[in-house]
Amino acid sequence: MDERLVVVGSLNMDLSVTVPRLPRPGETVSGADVVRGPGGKGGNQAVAAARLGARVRMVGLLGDDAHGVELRAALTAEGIDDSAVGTLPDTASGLALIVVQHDGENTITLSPGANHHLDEATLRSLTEGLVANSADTVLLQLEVPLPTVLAAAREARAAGALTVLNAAPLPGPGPLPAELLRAVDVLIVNETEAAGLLGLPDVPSGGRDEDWTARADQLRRLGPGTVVVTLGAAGAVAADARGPLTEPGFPVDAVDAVGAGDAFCAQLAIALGLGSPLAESVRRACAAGAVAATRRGAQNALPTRAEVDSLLAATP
């Protein structure tokens, strides 16, 4: 049986431009033509999960604008259940402005739009027992208000669903609520987010794998049963009750890292939800992220299950 996955999160229209290098503060850099496409961490992870074989329901909010119509159509085209995606009148849909360097590094500026209005009351009105009745796994991010994420995590935990939090983007200075970290089964962060949650001033430069496994274990002490720290092209490290593990990255020609993290999160949530061991799940997630990094865009770059299987088979 396919994994039943509910994604609670953001839906944005992405406007992307590729540049020779990321501009410094106050600098103007000329780039290629603007590319428009559906995105948002919630939408991206929902689409990734659908392509990877899960049965997906999306919970979120759109504005009543042309972007909202296009974003909803992108979900339904992937076979995603959009019955819990609301539309707010007189409101703009979320918008992300993305600048991508030729090697795949990027910066993102986000205008939340309708996503900012996904409060706890709206969540309850959209879901009405959705998590309890139709989810094996619930996947969350932080592009909607924190109280809403916490409410969704509580509902998922009460329903016995596996609760996965991609703590991105961090909502500013200060730690995440302790109750939220205790309410999730799996926490996924990158190096910058791991450092921020641990109160470190900067990401350590040249850190060895064991530095990050130690930090993953430190994050476990904040509440999650399993912590995974993504390391970009270097792969990922993880820690659970059985100890730490390191998974190297896959050698691919990366051109755009925008969708790689979302592909990683979706694949990890699916594999763990199906009961796969942590090491195998992280390896599949690294493969999914690697495939996504070989193509430009967010949802356009997200891989299928067959593509992930092919990369795994080709890489000893």
Given for the second form:
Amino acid sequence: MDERLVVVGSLNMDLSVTVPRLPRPGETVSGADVVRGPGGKGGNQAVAAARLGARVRMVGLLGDDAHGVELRAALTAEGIDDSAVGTLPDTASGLALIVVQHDGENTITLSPGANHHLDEATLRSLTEGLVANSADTVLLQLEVPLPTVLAAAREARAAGALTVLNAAPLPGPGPLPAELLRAVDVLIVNETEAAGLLGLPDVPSGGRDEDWTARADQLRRLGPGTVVVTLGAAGAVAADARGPLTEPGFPVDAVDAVGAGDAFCAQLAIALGLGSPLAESVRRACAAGAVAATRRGAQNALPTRAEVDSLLAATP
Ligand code: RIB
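Form predicted together with alpha-D-ribofuranose (RIB) structure, per the form predicted on its own context:
Full complex below, order starting with the chain above.
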């Protein structure tokens, strides 16, 4: 039986420009032609999950504009159930302005548009009151309002679904609501988000593994039974009740990291939802992220199950 997964989250149109190096504040840098394509952490994770073999339902909000039409078509083209994706009149769809450096590093500026109107009442009306209706797994991110994420997490937990939160992007300084972290089974963060949640100063990437496993364990004490910290090209660390583990990742020629984290989250949620051990799930998730990083764009870059299998098979 395929995993049944519900994604509650954002849908954005991405406008992306590749540049030789990211501009500093006040600086102008010329880049390549603009590339437009469907994105948004919610939409990306839904599309990744569908390509990786799950049966997916998306819950979200679009504006009544041309981007909204395209974003919905991108979901249905993957066989995703869009019956809980609403269209809001007189509102723009979410838009992301992305700058990608030649080695794949990027910055993203968001105009949330309709995503920010996904309040709890709208969530209830879109899902007829049942977010986790017969879902095995509910996958959440933070590009829609926090109270909505909390309501979805509460319901997923009460319905017995595996509740997975990718705490990205963090809404700002200060902790996330304690209740949200306690309602989550699996928390996925990158290094910056891990530091933010622990109230640490921003940390440079590429720290020692033992620092990150210790931090994953510290995050577990905030509530989630399983915590995974992604480390970009260096793989990921994770901790659950059995202890910490490290996955070194897959050496690939990365050209664009946008969407890599989303592929990781979707694959991890599917594997854990199917009952795979944490180490195997994190390894599969790293492989999914690695494939996504070798291609430009967000949804355009997301891998299929066969591509993940073949990278795993090719890497002892
Ligand atoms: O995770 C990548 C996504 O973040 C992009 O597709 C962009 O839309 C932003 O939401």
